[in-house]
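Next up: a single chain in structure tokens, the form predicted alone.
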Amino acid sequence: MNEIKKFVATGLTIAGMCYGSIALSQTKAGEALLDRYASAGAKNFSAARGEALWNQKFTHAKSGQKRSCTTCHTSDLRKPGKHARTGKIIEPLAPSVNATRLSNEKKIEKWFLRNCKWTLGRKCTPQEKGDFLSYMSNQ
């Protein structure tokens, strides 16, 4: 019985160490991007502004359809979403339930570019990106 307890305790320790390093990489990627956005003139990032922008509806110029981030990702970032056009399942954005989110600067920038253009009809500003990251990282 003691051997089983030791095995479980060792497994939990290793899992905790792995999760801790993933959380650290999220912080490093997020912090690096926030620093970059600040150097581009953005300041005082706000999770509240990020949430408001996340839920705001934008009218698509060509189709006239209303779009928001919640169109595909839902209003709860801890739950999976579904791509509006393809129906493909989108893994949760919240780092608290998806450890790979917000851990890679290039991927974050790639998806900001695509999703901002699709939803807002333009690129997001550094301020908007910083506000979005502040909101998402708190989920």
Contents of the next structure:
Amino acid sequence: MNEIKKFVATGLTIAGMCYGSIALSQTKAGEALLDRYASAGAKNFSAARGEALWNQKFTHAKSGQKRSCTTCHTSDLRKPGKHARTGKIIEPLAPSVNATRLSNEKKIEKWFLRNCKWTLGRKCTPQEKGDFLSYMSNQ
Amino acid sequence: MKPTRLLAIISLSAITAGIVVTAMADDDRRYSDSWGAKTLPGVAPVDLPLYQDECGSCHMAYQPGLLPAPSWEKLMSGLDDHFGENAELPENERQTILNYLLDNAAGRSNYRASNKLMRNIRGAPIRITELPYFVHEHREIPSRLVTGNPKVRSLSYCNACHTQANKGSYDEHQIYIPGYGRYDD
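Having seen the form predicted alone, could you now give me the structure of the form predicted in complex with the partner chain?
Next comes the full complex, this chain leading.
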């Protein structure tokens, strides 16, 4: 009986560790940014909300064009994308296939600024950026 | 004053003036000779990693010597609407890149293609494709090879056909038009 208890306990510990490592698969830079977004009032970051926003289409005011993150990056972050204007190949964003991604705070913030303005027509809120990061880091 | 003395002064001044004029002409010639002798082919390759990273992530990092300084200044002051795209940079990086572009702009770096691109420019055009020399050099290329060619699409994509464009070489013998082949005019 004791053996079984021990076995189950070990199993649970391992499962817990695995779960923990999945839930915390945030990069160091990503973590620092999440902290910063949290101190700006954002909370309960959600990968699901990030994914929904990633795929949401926005209408560009000037051109009437439909734009979303997927326009350039596609809906599969493990695959390369293509710049909508210049056609230049964009390397995959998913840290699981491209270790250089989400590793530099300044770079993440720079592209959030540029690409939120291009896609949503405005800056993203700390909440939205946190949700995006949670989604991207798990890819 | 005795006439002979006056004559001496006049002739002496004439000689001096002659020497000065000759010296100036000589100096000018030496200057232009040295400019011409030191001209390098093509345009200076990009040698600032920050520029390569920041500008090269969306398009070819166009060499600074492809536009004159006033054009770069104008372009770099409107990065929030960069040909319809948002290309904003943190101010310190914008400054670093702007300084690099200004220091190496056409007219300030002695490269043959840059020197030619300076010809007949009016105002501060921000499109390389609108510079008179650029237009002249590309005037005979049929549009089906460029805009009508899905692998080229526009004259803006230098490296679509200029195989060594990334290194600052636009030699006509290094042209390869996708779906067409070599192009010598």
